[in-house]
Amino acid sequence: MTVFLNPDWNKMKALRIAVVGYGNIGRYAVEAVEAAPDMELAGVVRRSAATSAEEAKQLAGIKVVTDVEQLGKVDVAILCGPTRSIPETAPHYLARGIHTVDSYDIHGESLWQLRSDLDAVGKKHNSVAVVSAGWDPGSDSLLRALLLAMAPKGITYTNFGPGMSMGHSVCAKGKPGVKDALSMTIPTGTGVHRRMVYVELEPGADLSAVSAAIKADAYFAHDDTRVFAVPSIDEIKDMGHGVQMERKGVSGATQNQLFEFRMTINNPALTSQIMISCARAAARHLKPGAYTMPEIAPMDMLPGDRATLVKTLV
């Protein structure tokens, strides 16, 4: 079956999107907005409007501001800052009536707490927050839900990598004595992973102290984590990543149902594309409040009218 984009997207009013932050995800988010047929880039919001020579070239013709109010009307803010900044950043935009999409990447109780907190803010200010709109949590979460529906009894293994984890790398880079860091996720099978963390140390920094700080952080505490000092992170950095998901289970009373999903990706490029797709759902389809990806109909993430999408995809 061949699937084409719905040509009726051009009848819709373009959504005005602000990209908040211009790190790894922010750069790709700008590209994804500019490629979306039903969106326009309002601008980039940064702590400082100053740019390096390379960034100035990348942002040529794009409005760069320090406050979203300087961009005029904005429908959705794509929050591209570090995960641990989201609980503070998202309410700032939701309270202004601007929908938000983030890629918060800490699983479990903290994710649910963030969703609950942003749900209250969104309902109060008539805005929508899409939480953890990356690929894991995010699109992989959606797939895990579908696999569970296909085989309600069974076990799902999610094996990440090998590849760069952006959230873990940012966390390691934030430790005292670390100039730059790269955290690689290495799958060892059955959903178990090893974290290989490479750090470029500040002059005089002690590797053992840095290693202890990294291993004690919640990002790393539950995995086999190994820390190594290297002369330069730039010489080894690769933003590639991937996942292999497997479920063996039972459909009704039928045993031995086996499902597999695999992808190899550029990590920030896929993350930003998912966020942009969720921005469409937030602005066009969802009621005020907070949502994770399994709570959103996949078609709500696509441009075009429902009838054409159903005829094309179903």
The other form holds:
There are 2 protein chains.
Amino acid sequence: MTVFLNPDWNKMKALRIAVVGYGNIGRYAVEAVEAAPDMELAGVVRRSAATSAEEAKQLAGIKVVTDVEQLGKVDVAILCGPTRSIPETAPHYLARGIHTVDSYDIHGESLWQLRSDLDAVGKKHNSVAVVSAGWDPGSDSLLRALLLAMAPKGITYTNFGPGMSMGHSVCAKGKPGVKDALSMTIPTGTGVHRRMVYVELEPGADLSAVSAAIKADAYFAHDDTRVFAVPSIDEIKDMGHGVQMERKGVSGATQNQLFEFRMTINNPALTSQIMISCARAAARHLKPGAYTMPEIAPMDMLPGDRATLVKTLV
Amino acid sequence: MTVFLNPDWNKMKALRIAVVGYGNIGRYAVEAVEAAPDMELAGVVRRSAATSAEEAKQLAGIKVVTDVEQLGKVDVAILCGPTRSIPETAPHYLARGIHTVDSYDIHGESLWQLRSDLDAVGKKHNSVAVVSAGWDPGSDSLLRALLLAMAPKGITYTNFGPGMSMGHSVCAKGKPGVKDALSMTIPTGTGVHRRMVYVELEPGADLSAVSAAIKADAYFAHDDTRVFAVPSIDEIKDMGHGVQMERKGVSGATQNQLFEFRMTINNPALTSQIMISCARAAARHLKPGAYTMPEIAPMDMLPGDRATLVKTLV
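Switching forms now, from the form predicted on its own to the form predicted in complex with another copy of the chain, please provide the structure.
Next comes the full complex, and the chain you just saw is listed first.
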């Protein structure tokens, strides 16, 4: 199935997008904005100019600033900094009437707290925050909601990997004595995972202290976590990842309805693409406030006119 | 993953649901309403009273009427009649301020036309129509939209079956000379299907005339369709069905992102469950007008308070 859009639809005003942060996600977000038919890159917001020759090459022709005000009119800010920076960063943009999309990745209470806080800021300043727009939380969450609507009783298992978890890797890298880190997620079935954490230590750092600090963090505390020292993280890095989601449930009074979703993807490429698609929903369709992905109609994430989308996609 | 709801949420007013039509979908819709924690069955609307002892037993304790006005206050009418009755039936309810959910199953122009027509009626009378709420069109459509948001370039293949297509079976049954019919959908890969149509003929009916009439219908005209006469449809009936959806696409500039969704389900049980979940979205969340499933946020289809859903599902 392919959707061939009415060429007139994108005569509507292009959305101006700022990419905030230029790590893994930020780089791929720039590519996703450039591939979107109804968006233009206003620029990249980061603390400093290019830090390497490779980065300078990637950023050639892109406006790089330290404050979003320097980019002129911006519709949406794609927040690509670390998860724990989001609660502080997002209101800065929302208060200026700039919509935000983040991929905050800690499930549960803190995610609800962030959504509630940004909902208030957005409603006050007429802006939209899409919270936790990645793949899990994100598109997986949307799928879990859909499966629950299709078979309300039953259990959904989300099995991750094998693959590198960016959130967990950044968390491990943040511990004292760690120069670089990579956290691999290993599925052991029925939604249970092992975390294999590879750390490149600073000179003189103690592996057992590092290991204890990582295991005590809320990111890792609930999983079987094993920490290993390696000479180089760069040598083992691969950004492929995967998911297998399963639900066996009941529709009405009918048992044994079976559902399965699998994907094998480049992790930052998918995360940033989802963020860009959610930016479209934020700027073109949603009312002020904050939303998680299952609270957004998927068609609102797509470019194109409604008639063409309904005729070709539904 | 299971969602344990805050027990207070369903102290909100139960939705009163009318099931209109009592064929396959209607029967399962009654079960789905009875299983829903926030709904009650107002009654069944049909042309006549129970037509068999088995039906009389199923309908025991259920109010059966010929006009929805006899059911008192009704929030949502679940339209379980044949697809081609929907354009005429739905406005009757919408004009009375009763939301409707149908599973209109002809893709393309006529689906868009129905959505446009019901959108106008709904907006005029302050009611909501959810159009084509089944699994295809329906939940598959929502998933196609989500996959497009995740990997905008690429091809999605939706492979159906093997399984009985209710819409195609009803269509074949409607041809002159056909007493009963069953249309099996056979997947032949990359979204191409063969239709194997089994017909129980009326005495004296001519198989070649029946076959020509079936093959000429828009339901069948685009597929390899083969028609066979059998002595009894009842003997071969099985309502299991399946889908395998595949997408290989591009996120941003990253190729080869792979997605696959599979399900094996009881067809009318899933269709009616999805209709009931969409009834909740119609009555509790959507603004007046008409919607297809990809235009609805999946969380709006679920019972429960937002905080609990976000904390446990996202």
